[in-house]
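The chain that follows stands alone, in the form predicted alone, written as structure tokens.
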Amino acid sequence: MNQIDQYDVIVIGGGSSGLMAAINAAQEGVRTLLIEKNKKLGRKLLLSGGGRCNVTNRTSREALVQHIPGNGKFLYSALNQFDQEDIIRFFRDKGVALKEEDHGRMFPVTDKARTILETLEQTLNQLGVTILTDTPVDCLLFNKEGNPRVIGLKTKAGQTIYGKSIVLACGGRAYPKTGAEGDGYAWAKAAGHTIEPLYPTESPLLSNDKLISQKTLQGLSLQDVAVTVWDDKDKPIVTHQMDMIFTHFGYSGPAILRCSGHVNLYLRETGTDSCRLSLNLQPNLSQEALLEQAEGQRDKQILTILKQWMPERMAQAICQCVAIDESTPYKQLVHKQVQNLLTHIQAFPMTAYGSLPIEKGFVTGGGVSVKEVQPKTMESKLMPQLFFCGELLDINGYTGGYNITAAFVTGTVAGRHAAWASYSV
């Protein structure tokens, strides 16, 4: 067995959070090791933001937390130490020009995620961080005598590496081709931690609705519509107004992706086999405004009126749902038919029985329970000297720079405090 000299901080995982953890530990002047199972660092980071790397979202702290529905409030203490503006300053100080796009999304001017990765790698090298790639970890090592704490790790090649502090930054289960296989969950459990059940978020929804099974609307895109997820008491769980698309298996597009985690949580928590959604095709108009517009065109056919508010195929589908011939003049409709028509325009019924699996999604829901982690330091409440960051934690946000912000923030805080904690050992 090959024993390697002890490090002050060992970071397991070379993704977004792990890179920041290693950098921040090393900046505190401690001997730092970054260990990664893949042959190269940052494989998932290179895919983020469509390959452009959306490094953060320049929004208010409150809006940031609201866009991280999976335990976003846990981040408040960490954000007091390192927030979105600090992320921007970090990269700009290292010569990376950033630009702001719609909805506060920040990208490198180069439009290349590799710019961000190379900057992080250069910083690691400048700080003298030891990097071991192509080195899968087998297990963590614990001191079971006296005051228990984590003391190191063993690699699958048989190496024993000791560390005063260990940071687990091994990611979740999304994007398995990047090496995200959930290794860290077993190590967290070995340290006594609870793993909240995993579920897909930011993932296309599956449906057996008639319009889906018959492929009536397959491939149809809708712009600026509002999708609402409902609970079993007819109360809205969440609404997102964005674009969406009908697919051969169900629904996708930004509005659907943002709803997907809520759908999966509802299905898991209620044990039901279906979740109800509704689609508002004209969320910026009231029902009274729609009615007024329709009344002003009484001689026109229903399809002609509906096509002003939505694509023709969607209009035809609504006519079919309300059992009205699309060629019928509006003036021939009775009050009940008009109301039914307006209801379907602003609350078109849909259902979903789940989503594509975690491996096909963008983000993992669930993970290491944040109730067992110190929010100010990211240190385990159960195992001294063990720290967590990134997607391994039960934290998940919407796409748009929110997840990588959580990764950079928790990685920074975990790295710093892991370094400070190493002085006490």
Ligand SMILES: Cc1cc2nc3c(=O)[nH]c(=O)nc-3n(C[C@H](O)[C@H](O)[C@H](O)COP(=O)(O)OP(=O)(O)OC[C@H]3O[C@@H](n4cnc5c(N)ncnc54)[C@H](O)[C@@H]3O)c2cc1C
The other form holds:
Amino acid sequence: MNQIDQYDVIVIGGGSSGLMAAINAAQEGVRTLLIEKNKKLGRKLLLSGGGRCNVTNRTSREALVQHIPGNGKFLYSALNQFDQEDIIRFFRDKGVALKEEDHGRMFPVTDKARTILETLEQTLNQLGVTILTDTPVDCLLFNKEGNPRVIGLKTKAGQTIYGKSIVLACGGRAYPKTGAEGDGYAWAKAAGHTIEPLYPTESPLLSNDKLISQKTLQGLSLQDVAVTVWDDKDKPIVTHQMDMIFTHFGYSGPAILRCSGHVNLYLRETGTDSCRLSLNLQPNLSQEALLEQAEGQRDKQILTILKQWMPERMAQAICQCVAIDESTPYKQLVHKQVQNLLTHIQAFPMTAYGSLPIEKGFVTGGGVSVKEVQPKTMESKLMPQLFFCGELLDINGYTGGYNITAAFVTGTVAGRHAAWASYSV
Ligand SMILES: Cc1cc2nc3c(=O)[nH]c(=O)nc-3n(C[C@H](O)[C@H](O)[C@H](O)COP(=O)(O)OP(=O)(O)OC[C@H]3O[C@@H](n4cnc5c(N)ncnc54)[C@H](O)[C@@H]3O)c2cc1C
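Switching from the form predicted alone: structure of the form predicted together with the ligand?
The complete assembly is shown below, putting the previous chain first.
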């Protein structure tokens, strides 16, 4: 066997998780190869956070896990080894200061994702990691005799490369133009792993509600509203209080993106074709407070009263929904009409029949089942020497830095343990 074709650790995928995995493997002093199909590393990382890279989130361990609705709890053991504060320290030690914005979101002070990528690339080079770009991997190679284990890979160009430990860091299927085309799922399957069905998360919702099909509110954005996803027993699945926007095909904006994974899961699990949502336009006021404010302005027109709580177009849409002329003075409403109005202010009905596809969403839901992966090491429970990290795993977080955090955390742990495991071969 040619010396150059034998590594201690091979990391497949040069994105957020793979860069970190290769750095951590090399830090343990083992011969490390990072192999990437694109001509350049970190294409998705460069796009992240609108080109600014929301690199992590400064929050408590509990809140971090809660903001990773797709198996966040699986990360506890990994977070004990490397967490969001370690990410901040990692970059600070390399001379990259991060700044905190709203909701704990951390960005490089340069406001450039390139700063993050270049720092990771410099670290790889300093550690002597061999980097092969423009080299798509075709498949993994397994030991067929004796104890089964992964032993290497074959590139699409037909080159065979052997490794004592292999880390799969090839991402999910969101934004495939960045290289994340879902190649890793078939390899995980070949190693005996279960792939939990994929679904889009952090993806705008599709709706054929009348006000969407008639484009009544297209382009209207709402600040600090609460969106709730309901199940078929009228139990709330999740509520998110953030901004949202009406689009020509449905609903989008941060609150909607956060709800989208839950909507897709609900639709898939129930087999129904529509999911019910509601919109609270004044989530910080009780119904009694709203009523009191309205009663204090009995002579005013309905539209005037509504406009103090929401944009005019939304107020007009509500008047249409409850079939009350917007110029009607409040004092002329009967009790039932007032109740109906309040319901529409705090539980405006919406539906969604799905979301934009995975390719257009930010993050892939589903993936390599975490039940078959060691949470402390990211090693496969089924195939020795095979490790997983990043979005390829059935782990997904909300926007806000949680996905890159999950990628860095799992990448760090996978790289480190892959290096240690390579000593045993
Ligand atoms: C537009 C956008 C903005 C985002 N912004 C943020 C943000 O600000 N903060 C945040 O926390 N999350 C953000 N995310 C999510 C986050 O970027 C991803 O969850 C994270 O990068 C996943 O890391 P990964 O290493 O698993 O996969 P990726 O970063 O996708 O890396 C996978 C790599 O594997 C390579 N690869 C795939 N197949 C092969 C193969 N056959 N051979 C060789 N190489 C292969 C790919 O080319 C790719 O480089 C954003 C996502 C998108 C789409």
